[in-house]
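What follows is a single chain, given as structure tokens, in the form predicted on its own.
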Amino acid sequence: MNKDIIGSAAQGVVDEILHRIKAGTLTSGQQLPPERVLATELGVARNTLRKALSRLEAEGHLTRRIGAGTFVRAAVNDRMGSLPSRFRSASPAELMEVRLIIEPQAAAMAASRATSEDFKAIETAYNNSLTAEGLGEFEHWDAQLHLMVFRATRNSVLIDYCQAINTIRNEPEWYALKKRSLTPELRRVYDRQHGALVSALRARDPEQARLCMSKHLTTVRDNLMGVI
């Protein structure tokens, strides 16, 4: 396929995503924006995004999954790779125990470490999250606001199992759970535990962004488990 076909707008944005993979900007099994927020950022129109993600697709960089969304691709020799695979054979109880050993810490980490730029990338992945359209772009940006938290960490390892664990997340068995569980109701509930989080990181309280988290995790844990 060459340039021409697609043409030039499309193979603009077949070079700005291909740029954010290389600089480490996207990284290997990480979720892209939904396609409506992709299309807004890059100033292009909904068709022209497509036709540069399926490029992009055919190509070997991305790869889509249907009610999930568009991830990057990993790599054979991905460092990440064998901690997905892990993660991918043990079951939705099975995680959801670890993540309440890892995040609480995690968050605590966060509040005495994260700069004033780390606050701007969480904050704007949670008010991303509020006005969120649907179950996908809800997703996406509650897993960029973890993600975010992880990354205020300064802790490469910590922002490696987030990345791993933001894969599994939208694995279809693990889709499928949160599409039977989430109601606008509990959805209200995750975006208050959502701005709690984010007040105790901005006050810089370990402690109580520990406790946020904590109480978030075992409201997700409760509501995944009581479908399954």
The other form holds:
There are 2 protein chains.
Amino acid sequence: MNKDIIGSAAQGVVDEILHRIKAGTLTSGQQLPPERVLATELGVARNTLRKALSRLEAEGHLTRRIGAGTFVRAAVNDRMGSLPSRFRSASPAELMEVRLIIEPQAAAMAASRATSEDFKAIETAYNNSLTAEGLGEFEHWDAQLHLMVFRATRNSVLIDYCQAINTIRNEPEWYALKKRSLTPELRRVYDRQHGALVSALRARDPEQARLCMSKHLTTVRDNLMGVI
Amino acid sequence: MNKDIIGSAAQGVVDEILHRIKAGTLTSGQQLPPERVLATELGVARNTLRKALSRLEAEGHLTRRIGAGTFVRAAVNDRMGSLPSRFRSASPAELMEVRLIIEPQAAAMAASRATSEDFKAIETAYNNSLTAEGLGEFEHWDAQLHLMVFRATRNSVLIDYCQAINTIRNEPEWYALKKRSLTPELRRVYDRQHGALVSALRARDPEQARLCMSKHLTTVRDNLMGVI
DNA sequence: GATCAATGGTACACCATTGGTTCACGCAAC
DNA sequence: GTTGCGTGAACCAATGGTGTACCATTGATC
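For comparison with the form predicted on its own, provide the form predicted together with the DNA.
Next comes the full complex, and the chain you just saw is listed first.
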């Protein structure tokens, strides 16, 4: 395995070869000069050249075969993104417990730090949640609203956390729970609570924002858990 | 975080570099001049410059590698979209902020829920941390201690969270920060704080446990961020 | 099939560069 | 004085690049 970071000289070699591939000087399937030759040609030591070649091979631009040579490879195809499965096995009860710890505090932070752009994104999500039809759409904008609040914290750990939460909320188990509990009446309650939260944020009132979020999540938890 | 802990000259350097990053004079990934050069350029001593750089590193604006150089790090906002659901790119400042939200509450929960087995695991980790030699060993048992507290919460989301934290703590960047700050004297402070936490847990006193954890993490944060 | 040159793979010692650490000293504020 | 910040200098430690030697595999030639 190569290190993620390579020095400036090696980076220069990477750029040069990538440029040649892009410019057509090196075409698909073509064999590169031997390392010992290419190294002197590019004015670097063979070790340095090899670091660059390893990087390019790892990224799929080159193929190397011992005793044969180094060859330009066809254009890179996108690789499958692996979804991180952290928090995957969490039960709704456990998750709500953690949400009640983090999110009120995050709301307070957001109230202090949000920019006008953040407010705009938050309000967009809120307004869309109000007019959403069906559980799926409402869930989406609800999740977006919470995500936008977390983005306003400017803390990447919290943002990552919220994205993990949202991943779980799309899981069938969670979805079924919510579907069972979300009566039209309860949804109006959620709408009001969201509205109060947005107002508190707009007013840059951290304590009020914390309180609103706490109340809201308590309601969510009680309704999720209360329904058998 | 405390801006009081560095002087006006160092603060001026911090502002100057932040301005250059904001203005685009320094772009993401770019290498800064060597400290010895940059110091003369900015008209301050290398020590003063290094205080400023340490601050900027702790806040996530820069990364430094011995023998390589100092590099501008991607803006926090940019990092958000690129690597979702991974705490990897969190800056120490961001991470400590989150720890201070979660871990005191987790300690309180642990105080209520821990079994005698949990207590045994916690105390084993604590005792091993007391006799640990070297930073690596101490770090290990310190991390274990925190993990065992989270185990005692019986909440798998929290346990996962703690393991994510521990993963970061093994990253070179974080390790270097801790290494720089952990003087023998400070370690004795940590030992005492850990001891107080363990006692509070043993006494099943949630409020005391919360307080101990909060105090401890505040100390950790201040020393990570404040020390040159 | 055996041989051998060509080629990529690996390992090591050495050096220059660069960040990390420590110490002694000066200076200004309290 | 005492404290804390800044300065300067020396030294330590890690990194990347270079140079060299040798190993492992391939494929053409005998």
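Take the two forms, superpose them, and find the largest set of C-alpha atoms that agree within 1.5 Å; that set is the rigid core. Positions refer to the first chain, counted from 1. Quantities reported herein were computed from a predicted structural model and do not represent experimental measurements.
Once both forms are fitted on their rigid core, the CA atom of Cys212 lies less than 2 Å apart between the two forms.
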